[in-house]
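One chain is shown next in structure tokens, namely the form predicted on its own.
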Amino acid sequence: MPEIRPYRPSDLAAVYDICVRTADAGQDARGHYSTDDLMGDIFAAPYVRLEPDLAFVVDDGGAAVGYVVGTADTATFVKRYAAEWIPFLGDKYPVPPPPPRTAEQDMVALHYHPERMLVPGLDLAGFPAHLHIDLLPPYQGRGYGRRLIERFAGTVDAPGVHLGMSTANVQARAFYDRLGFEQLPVPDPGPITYLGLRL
């Protein structure tokens, strides 16, 4: 029976794998970019390195098949991402040129601009924490996502948590609605919907 447990450094390769296999609006993004590490380097690995106490995995008998990662304080995390994570990756990704850019260069630009997480108009006083959650498809719809978020919510010290999701990912939106997340008003959100949960 899969269990929820704290992240361990030995889970890192599995976290990268889960991230890329769910990165295309919930679908597999392997092969979309020149390296399958790209999505994990932006959306998963910084959290397990900088905020390991807020990282939890679904363990199916020794292998992680899902995770939740996040931070209690988005503003502080943005500073740490710039000061610690970007130097840690070094020159793994060339700094992208100004637009117009390729899809991969646009993604790499997110890495070099962690201040993107400070979304204009988003209520960071009420929802200072944020999270990312991913589960491999065979483990979706079985209650593990709910348990991951409950574990994160019960651990993080914040009045509320927010997340950004692709508006196209209607399956994920239904999941968050069931957990009590509400849409947060953000001017010009583009293809992203921002949701918040009071803790």
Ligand SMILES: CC(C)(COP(=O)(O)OP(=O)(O)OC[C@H]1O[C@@H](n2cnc3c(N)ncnc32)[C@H](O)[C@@H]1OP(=O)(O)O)[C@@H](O)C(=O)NCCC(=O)NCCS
Given for the second form:
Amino acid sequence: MPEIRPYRPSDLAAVYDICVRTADAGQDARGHYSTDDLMGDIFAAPYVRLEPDLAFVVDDGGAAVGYVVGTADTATFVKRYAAEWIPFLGDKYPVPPPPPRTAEQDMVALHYHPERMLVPGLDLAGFPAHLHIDLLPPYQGRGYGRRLIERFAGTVDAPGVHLGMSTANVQARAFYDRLGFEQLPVPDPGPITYLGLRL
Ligand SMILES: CC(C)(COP(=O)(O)OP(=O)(O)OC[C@H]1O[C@@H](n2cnc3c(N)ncnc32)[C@H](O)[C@@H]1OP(=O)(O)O)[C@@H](O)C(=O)NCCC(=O)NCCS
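What would the structure be for the form predicted in complex with the named molecule, given that what you showed me was the form predicted on its own?
Zooming out: every chain and molecule, the one shown earlier first.
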């Protein structure tokens, strides 16, 4: 039986793989960008490096097949992303021109602007934590997502956690609704829906 356990550094390649295979509104994003590392470099690896105590995986026989990652304090995470993660990646990605002109540049701009995580109008005092969760397709719909959220919620020291999801990802929305997340109003959400869970 797969089990939930803390992240280990040896899971890193699997975490990158899970991330890109689920990064297009829950579907496979491999081949969408010049490197399949890009999604993991923005949405998964900075968390396991900067917040390893809040990273958990679903382990099936030694291999990570799903994860939850996040931070207790988005404002501090933004500062650490800028001070530690951007220098760690160095010049792996060229700084995009302002404004970005391609889908890849749009994505890389997210990397170089971590303050984007401080969503204007979002109740950061009530929901200072945020998370990302992804499972490989064969492990979806079997209760592991619920268990990962429960593990994160039971570990993180915060009054509430939020997340931003592609509004197109209707399957994930049904999952979060079922777990009791509420929609968080923001003035200019774009194609993203913001959800929060009080802890
Ligand atoms: C979204 C995701 C994390 C959910 O995890 P999961 O393991 O598939 O969900 P679970 O099996 O734990 O479901 C938990 C509950 O939500 C319900 N649920 C999950 N998906 C649902 C859906 N599409 N429609 C209705 N209910 C759903 C389940 O019925 C279950 O209810 P119960 O616990 O009361 O019986 C997972 O499917 C996934 O990784 N998807 C691809 C990547 C992705 O979209 N990540 C989120 C990006 S924001």
